[in-house]
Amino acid sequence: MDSEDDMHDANDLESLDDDFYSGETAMGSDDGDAGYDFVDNESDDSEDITSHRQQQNYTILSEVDIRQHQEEDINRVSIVLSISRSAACILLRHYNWSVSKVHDEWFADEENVRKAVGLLENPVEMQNARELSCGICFENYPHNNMSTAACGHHFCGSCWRGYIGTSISDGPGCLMLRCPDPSCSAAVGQDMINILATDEDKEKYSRYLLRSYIEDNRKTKWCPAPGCDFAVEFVMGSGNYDVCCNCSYNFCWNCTEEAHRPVDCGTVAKWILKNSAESENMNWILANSKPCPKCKRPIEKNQGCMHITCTPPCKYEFCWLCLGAWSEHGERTGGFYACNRYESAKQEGAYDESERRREMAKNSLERYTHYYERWATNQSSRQKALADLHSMQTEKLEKLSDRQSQPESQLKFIIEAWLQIVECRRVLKWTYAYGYYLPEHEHAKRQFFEYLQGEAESGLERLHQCAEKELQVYLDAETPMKDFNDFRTKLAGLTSVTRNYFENLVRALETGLKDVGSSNSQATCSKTSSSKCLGGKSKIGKIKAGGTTSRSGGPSRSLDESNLWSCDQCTYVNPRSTNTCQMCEHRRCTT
């Protein structure tokens, strides 16, 4: 049950939110823009965070950039060791692309790497004859019909096209070909295969090449969307993992997955394989079924009475409550709906560990599922946004245009403020499984993480229904209406506010909320910031500390805010004798 404190602060929440959507707001009151101040600097905001994004730390190649890369680098080192382009490619398939690592093996010891990638110092010339005999079908062959490596072996154009063949068939292993010849390790470049092999052979050595290019390069990696055909150069050592393919899908660098930011890779990792794993069957199983005491098989009782029959060939008739035979059960025990056998057994301590496993599983199966639907859920409306987002490009941008006649130039804030949304989506969406592996004792941290997160869900809302329904009045007006500049510097307000806050919810996550200690910590967030930053109407609020209450429950106190002050940056709350936030250092303004 809620302690009072718990209720007291849902009704400062509310009150928030009332006055947000009553008027109560700088935004319809007699102050002008006064609630909205951030929209006053939003040209200075939005080129910082403009510049910030711009600062990105990877680069999308298409085909013909992964070609145009590749050919630079196969020239480069074909200039600087003076081989031939075909020898630079086999030194770089073995490097993996690597043109620093050719330079440093090459100039170390040039006859090693000879020796290791099979290209001769000195190449064997073919016999000049007038017939040669091919080393694979013996057959004799005019001289002009005959081919060979730098090895010498001369073998027919046929057992060459078969042999090339079969090796492009079997995959990317093609790439490092050697001579036919089970004695030599002579390599066969891509010179070679473009004499002889097939069109179609030709075709796929050349996707192999470009693949390897992109697969076996420490630098790159492929978008993984389906069907995507785009690769990523990405800068190592960047601390950021988020990459947004020209597709438009957003994925994680590191591990490939979907972005997760705030959650690490190996959290993302445990989750899924925990969605998809049969363990939560198990515990499902377990909390809601109990085994035949005949057969052993599960049987799950949702309605009726305790008198349960397996199922044949079984056909054992039981108690569900003891499990004993119910044989042995009548109005003597307690009838149909009790079982006295149970109650005494139980008072004893008979079912105490098979109930303690039970209760277990239930309440692990119960958490889980709670973090889970929550995830979906959010997986669902950014779905849902991404759609909205697609019409609202195709369809009713160029209608609201029309509407309140206004450049389609003009109304990209819209558009910035459903991609937001999208983006928060995603945000929101993770931080249920971060919550899910949250450790259970660390309770101030979780408190104030359920704090953050309920904050963040309720500014996003705010966002959402703006962007949503609100823009919904302007697209069915007949005529231009005149508050639609007022709707313009609400929504992008309400963009800029909700960026400002996911993102430091974002750096606070990452960091594991490492400024938030046990009980006997210092102050952590105050409504009244947060409530700022979200764009409400500044209330005074009780401040959480590391032992106030929360859903996870727990004690409760009250801070003197006389005794603290909010970083503009952050809304970190600190101790006023300090001058520097604790949080993300920035200095506290004192004019």
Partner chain sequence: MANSNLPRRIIKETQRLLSEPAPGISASPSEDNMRYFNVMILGPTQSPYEGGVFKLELFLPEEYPMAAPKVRFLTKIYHPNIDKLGRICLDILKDKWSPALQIRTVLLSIQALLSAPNPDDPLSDNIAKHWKTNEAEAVETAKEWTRLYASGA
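To complete the pair, please output the form predicted together with its partner chain; the form predicted alone was given just before.
Only a single chain is listed, so you will not see partners or other molecules.
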């Protein structure tokens, strides 16, 4: 998620806020609640460093880029070895497009290399024979109507066309085509193809060549997203395999599955295998309707969020996951968010559902089901969020811009929020695979993991709620400018806080929660640099939209309307009922 794109977006947002605040200076300073972490732009260079590091990790290649790289490599080899471009191409393909390997092998033993790929040193030229017999159709033709590779085996144009066409329709093996004579190994390269083949075959050959450049090369892969034509060139040696393609698909370069941090590739493979093995048992889970726990009518989940309100007249509010009353969920009860905690079924047995689940807890299928269901639910929530993001981009933003008389360029914070929701759903999804494989006996770890996960869920729900339901008000009707500006501040703030939280969560899980017990703060707030509570009113600066935690800037302020305060050290949003950060145990700064 630190991808280049995100960075750009974050920067856009920052400049957007710049514009916004330069015009509306009064707002925010009056309103003590609106403040967030105001920071000076100059002090915020950590992101540039991050983005720079990420940038060197991989390059996205379009078809034009690929052709250009390929041309460059071919030219280089052709010039250094003084051979034709076509011969250079044959050599490169043979050595999986590694220029250095071609050079090494060639200068170590040119004769052997030539033999291996079928490049004859001294082309044979037929002596003055006027007419020759084609070795395939047995017809006689004038010498100059026939063609040969470097070996001097002549065939007529129509037989060459047929020979090349057959080989190309057999697949990428055509890139290693040899002379039709069975005793001859002379290579037939692209120069001959371009002279002798049909236009259609020339095009196919050139596509195979392009594909080979990506597929036979250790450093490159195609983006696995369906219909995507981009390729990714990866620089080995850095630990992080996450790649974000220009088509916006995130995937793991190592295993080409969808991006799965914080879980490692091996766990993903295990989990996917497990899912396919269990999928028959799991069919029932995929049904996307559940009975309302109160009126028993089937409810279909049609919004991405877990907070479900039954249709009138019932209007019962409940949690989609555990079917428990929504009143027992969420921030009002101190961030308590029970439904991701399987173990918590042990608690009071407050409702039947948890009773039933507790009884079945020993059953391993039930355990798997627990994780799988949540994994799958987050997956479909993510799909839903992607669709919402799309409709936001294609229609709602325009509508909102109308209603609130704001240019669309000032509404990017909403897109930011939805991008973050999509990313959070992805991370959250994989935390369930993580949880499934976290050993049962590591109680402290499990407990801490579930705690972090629960906080992540509720933080995301808060953001989701704001971006989905609270936004609706502004879509439905014109509202006072100040209301909308407050909404902007809240949503942008929640986006930023949620991003920080999830980044810390990913890091903590990737390091195996190894600091559990001693100093949780180190595990989750590792990115924090020294932060002090600076007294006084904060100066009007820019809302910090990007990823890192505050380093200078004002005191943590209360996000009053939702009874929250943001931790000064780790930026986690805590409920007002506690004065110690639930994430890092840093005390609330009350100046």
